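Here's a solo chain for you in structure tokens, the form predicted alone.
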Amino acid sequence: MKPTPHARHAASRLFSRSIVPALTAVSALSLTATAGVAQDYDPTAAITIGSLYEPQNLDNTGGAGQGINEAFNGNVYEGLFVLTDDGDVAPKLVSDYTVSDDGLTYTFTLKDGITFHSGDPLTAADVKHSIERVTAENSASSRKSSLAIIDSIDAPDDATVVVTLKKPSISLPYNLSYVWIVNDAATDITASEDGTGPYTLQEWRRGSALAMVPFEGYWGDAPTNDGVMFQYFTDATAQNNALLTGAVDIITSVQSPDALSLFTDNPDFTVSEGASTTKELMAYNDRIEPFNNPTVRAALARAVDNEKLLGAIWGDYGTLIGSFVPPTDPWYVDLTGVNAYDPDSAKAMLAEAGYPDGFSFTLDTPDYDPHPIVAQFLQNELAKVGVDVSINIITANEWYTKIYKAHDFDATLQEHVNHRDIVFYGNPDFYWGYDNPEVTQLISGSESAATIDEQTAMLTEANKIIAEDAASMWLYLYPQIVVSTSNVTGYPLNGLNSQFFAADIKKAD
């Protein structure tokens, strides 16, 4: 173990700056500046980013929510590998790695000269510690089950990490892109940090903002701005108004199509649409009646007009999906025709399943947009086939405790942002409790595939079975719409896994 992290040396001057002047400076910027080419940007400009997703804490193994990925992935913390905005897996903190002939041993060589924000050098012991944080019994990481195939982790020297697997895992580099490499001397990162990324945490004001400033000792290319602030809002209207008035420079993901008309025909703003991985779904507790019956689940899917719902929420934006797999995943196939809208068929299937007069259940619904509106739509649709839905509005914290941890629910609404997350349906212990042995075997077995093509074929088959089982009700794929002032460029468009790389964002003079 390293000694307790010491003072931040050269970075201490940056931490002395106040979060408030940064906001004031950004608010005063003109919105009429035209987007500049690279040599015209102002490297001393701070960037303010509007977001609806404040972290619950600062530890992505502690149920922090998608906001922590948005703010910290690739900005404050880095992994051995990185999932790029284009969906590729690329080496980050490793200079090289090898795989044994039997696929059971991965040997990683770390890059030289990388230090944590505390000044401590990156070593193999930190990598071992970081992976074990994700796989620990008390970890709430969504990738915990994906890394359960690890048998042991060794650090034979400071630059070498040897990971031995229980069975081959073709996705190990991909899964390791989710693992933040944390200083092994950092005992609690729920309200602090010690990463290797291009930014250090300056200040986190709960309920308000999170500010980061460039790390002067960063091993890679320095950021093209002088700091980033995530300003948090509780509703989309307030967020949109902040962009209109200059209080923020970028909105990471527009949550209402009605707002787009404010920006699309205005030369002061740039509207861009990327590829989304965010799925809106109604997840059943598949462990309990009647949701343990695939016929009931299929009937409910046929009772809801998803096209009408998508239009009501997003207008001409967004995409209908027939499963949990978005088009950006290699195993995507169009399954929108499976259990498509057919209310007459829904009634017949409910009768077949023993519910000719329907049934009732409670839908636990997060209190932020668009979930309450979606819940009301589902309530109205399902009432037409005799199913009575009671809506219970809960906070994000309550959702995590009640739904994710305790599995104490009938059904719930949630958006899932992760890339390639079909693996959750292969884990019977996941919060929705879907348990199909054939699917579990296909998903588990795909990790031992000899080739990417073989893996893709197995997961495509699993995707089809999950859709036919109507394991959940997949409502639509969110659009990924980023809006910025026209003098700001260089931000990511796709936001895979809700990450938002900030180091290349530029603001013109």
Second form
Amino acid sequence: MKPTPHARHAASRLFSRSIVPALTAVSALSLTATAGVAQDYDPTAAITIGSLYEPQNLDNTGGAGQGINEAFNGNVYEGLFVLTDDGDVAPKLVSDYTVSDDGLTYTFTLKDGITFHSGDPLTAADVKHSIERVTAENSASSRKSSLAIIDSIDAPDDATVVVTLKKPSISLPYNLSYVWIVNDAATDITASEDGTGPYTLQEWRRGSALAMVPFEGYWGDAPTNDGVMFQYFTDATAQNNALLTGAVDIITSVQSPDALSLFTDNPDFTVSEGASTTKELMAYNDRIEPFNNPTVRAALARAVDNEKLLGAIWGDYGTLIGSFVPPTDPWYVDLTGVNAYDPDSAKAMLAEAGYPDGFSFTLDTPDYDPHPIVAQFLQNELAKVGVDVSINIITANEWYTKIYKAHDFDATLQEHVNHRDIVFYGNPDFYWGYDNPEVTQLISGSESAATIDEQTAMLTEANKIIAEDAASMWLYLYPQIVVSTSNVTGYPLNGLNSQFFAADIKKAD
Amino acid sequence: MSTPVTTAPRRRRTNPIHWLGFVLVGVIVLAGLVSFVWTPYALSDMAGGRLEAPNWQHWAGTDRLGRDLFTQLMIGARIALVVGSGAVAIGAAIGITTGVLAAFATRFFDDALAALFDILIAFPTLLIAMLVVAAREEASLGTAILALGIGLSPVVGRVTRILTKRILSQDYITAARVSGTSWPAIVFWHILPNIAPFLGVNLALQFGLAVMAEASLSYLGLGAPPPNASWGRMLQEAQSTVYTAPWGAVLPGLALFTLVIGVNLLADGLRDRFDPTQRGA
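Same protein, different state: after the form predicted alone, show the form predicted together with the partner chain.
Zooming out: every chain and molecule, the one shown earlier first.
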């Protein structure tokens, strides 16, 4: 895609390149156009966001990791629906939709006048293409199985999409909020983009930064800033220092309470705590011995003092939830009492399961904080009940290929960021391979629920069962802390699904 | 050198700075040895508070999990020494063998090996070590030692080759050949004893490099996996708490500095003592 003059201007500023004189004149014009109204913020300011989650590629169906959702959801790509920062599902690219009485046919009407960044208009064919990208054979989208209930997608005219389901799905609009609407003419989605969002990708420098500039043909309200750049760090300390020295304006998640002491009680910075959906867990490979035995898993859960771990990692922040469901999901219940810390009963249960002398396993540990330190904590705790843990440090890339794709592991540590992701336990093909027909039934059945209350009741039940089954070892729920310089406002606080809507961010002079 | 050369060289007094080297290395070696029989706490003991400052119970403070840092420093000393010595032993075995072979080989093989050493030296030791670690399935203490040993070997090989060539050109080697001494005997009776002092200095310097490289590997998560304590990993783990608990990063850094500077001073002393070109300077 050829950058617009406006885009090139922002490029020179975002990356501190020398400004080509010929372009300066053009960009000065575009500046006067937007700076007509007096405001309490600077609409020409670019926002730099520090993040620890650089995407592996630019395609959210290609195993790009949470970083691509952070950078692109709602910014570069939009869905038919959007999951707002408050957790509501609201229409985005659809103006209206109807559901048939049997719940099997959804008819979506697209909004008028929406174009992709390449200039192509949004049509029903693009929507069909986009949904099929997620459900395709080779898609690595974590929501692929949630959309497997789609039987067919039709586009009777350019503004109408008809989705027919194999069985009713009450959360179809919610699940569609994960589906980027991509131009069906776009060829290379892993390294470039063609979405409908308020920003266009301007440059992605692998290992360093991803810059976006406002899309002038955007159908909705123009952004309140002149572009955002995600600056990627592999290390939280470097990220904190960047904020301290003014190299970045916002950091999307603070990784340790110790870093916060730099920013609290400092008038130059704003520290905000939102609701998190990020869960730290040790996932067993539930397919293999001995982890296919719920008694073994329950015993290990009882052997680990989660409260001490949370205190060690997060000090006074964070929450224990006893399961995979955070308080922002409608089916949350406090399950910290299930398989609570009790090393004596852990030993007894191991003996009962046929492992009186314990056993040993390898814990594949991503090489970034907090996983290595959490791994050592688990190693020490489990040693007390005779279970010998070998720690194998791996990179995020290895995690994706070895564990997520190949299921070649005993147990692993991971943080799961998604909202409403209990559905992973209803998918026996998910990397951890938890396969309990009752839970699968409840989770898939909840989709056919007639009312939201019924759906909530069924998923609450599933939540209780996985907790009793100790399907994985859920360690704690992260706190969600965003720190910015005090002249920056309008950013999302909760970051549900690690989304980070940038269009409303304002920077005062 | 304007000083007149005397026929009977006096034994020079050892420079006190070299004694400092001996003391610094001695402290670390002692800590490493004692760690086999005694440490203040068990490595897995998480009974301390979160990030305690150095105090009477925890002489070097505690980490986030409440583990005693002094214990980790002592065991880290052991790991540093084991990895350093192991890597130097492997580097020496590979390097000396290939170096001597190169010196004895035909012109063609000699040139080829010399070029190979030069090419390998062009890669940083750490990079070679990382490649070796990446080629192995899982990181372990053995892998780290092997990786660093292989990384060090081309330097040792090049020095050995040059030293051996110098000895081979001496008249007493010709004399030994004429009197019927076999090549293996020449290597073991004439060459190795004569190059040993020079090589020793070089290996001592390599030891310092290996210790640093081990810390770097561990820092990057490629070194010996936990529960082995490593100064490099202590540094890495202390990084996120460096503002609130600076001792967690300062102390392993200091330990690393002590060992490496000590080894370098010792190597310096060895060279003063054995290298005739330095004598009387």
